[in-house]
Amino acid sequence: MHTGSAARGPKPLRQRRVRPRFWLLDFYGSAVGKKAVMAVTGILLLGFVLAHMLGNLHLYEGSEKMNHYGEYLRTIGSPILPHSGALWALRTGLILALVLHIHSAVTLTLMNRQSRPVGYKGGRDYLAANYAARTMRWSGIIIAFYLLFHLSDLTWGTGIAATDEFTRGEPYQNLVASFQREPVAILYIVANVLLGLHIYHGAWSLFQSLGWANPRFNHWRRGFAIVFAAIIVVGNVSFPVAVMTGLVE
């Protein structure tokens, strides 16, 4: 006759509790999460590119207007915020959005290679993963180098990209002096054409990434992508062309 603990048998092993990860990390770890992040950050970057191009249209109003616009960006939120405080907050947010956009695109590409692509309802079209694979390999890399060149040339005023005539706080004179160098102007034109292709694929695919795709509205999505990309390219390319042709001096 068994009594005591022997009758009850051995005690079960206590399982170690695994703390769940923060739900945002789990969401971002999935393909759906990465597509959503790439789409949302893409929208933010598209908005910045459009606003940046529209702001640079002050070039055609002369040096006083454009330099005043450049100074206005540094005084947004004053006196509550310090000088250039809002501008640096915007830059920080854009850098974070750019890093997340690139990371989600690269990891989506790797996930797409490791598994068989699964299409959205209504046709294959351009998946977010395909968008990354098709464009980030070449246009994305070139645009990243172009961005560094652009910042060195017209924002920092340092490095091989900058001119000897760079003066902080005078964006009009800096832009004209830069685009009077024909190789630099041609580089900007080529980079913005590639940027337009990148924007076209991104604007087209972000609707699918957010689950807003419907085959009945594909022509509207395509039209939006073409028009948006064309506006950016025409606007940005017009600046070096205007300087090279003497329209802006």
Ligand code: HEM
Given for the second form:
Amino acid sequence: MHTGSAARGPKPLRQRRVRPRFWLLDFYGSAVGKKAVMAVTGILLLGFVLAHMLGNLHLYEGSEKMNHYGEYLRTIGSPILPHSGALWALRTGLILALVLHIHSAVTLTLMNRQSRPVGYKGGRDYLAANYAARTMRWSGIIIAFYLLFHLSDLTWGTGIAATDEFTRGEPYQNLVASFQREPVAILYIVANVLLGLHIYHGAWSLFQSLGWANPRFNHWRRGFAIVFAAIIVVGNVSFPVAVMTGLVE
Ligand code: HEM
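If the structure you just shared is the form predicted on its own, then what does the corresponding form predicted in complex with protoporphyrin IX containing FE (HEM) look like?
Below is the entire complex, every chain and molecule, led by the chain shown above.
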């Protein structure tokens, strides 16, 4: 008499079940994926920094225009969206882009270190890597600290950077009061020059990261990176300089 299991034949070997991972996570796990994420989030952040600088040019139109612009940003989409609804959607996207930008940069650095534990013999090839490229990590870290200082100063109005005069809804007065503190104005200038270096190299290398690196277009890429970084630096540095020189009061 056959037993039930013998009739069904030998039991197949139990196979280890490999849980399929979502393809996007697999992609992000590779160096190519991390570079692509860094480039795409970098493009979003470049868009924000340009729009922010252009918006801040309202400073030169006086208090009423600038404060009105600040309020306008909070009313975009109303009455369909609640007050500040669109602004919060934008903030959420921006925070997500920033977190992914930093995470991909940090994990890519760790990945590179693991695959090259000994380091470069005789140091890095400093001839090939220009100054902006070599300082990407440091400029990135300093910009992150600057951003926290800046938010405390002009958005939250509390913490080490804020002035006693901070009033919500009055960005013009807040900005002037902040830059009337000379060390703070100088800190903004230094941070924005560093930001310019970061943007210059980022805007240049994002084409490479996305696979658009035909050497025939190298001079266009360099030209774009220089012009974009220069526009941001000149615009942003002009604000503290305008307050320090009394052009804006
Ligand atoms: C000198 C240059 C800059 C000036 C004068 C400036 C000015 C301002 C002002 C006045 C606000 C508050 C706006 C409001 O509440 O209505 C603000 C917010 C902000 N700034 Fe700047 N900014 C400068 C550079 C930058 C840079 C370089 C970055 C990014 C790296 C940046 C990121 C932000 C962010 C994320 C906010 C918060 C936006 C929000 O959530 O409402 N700013 N800035």
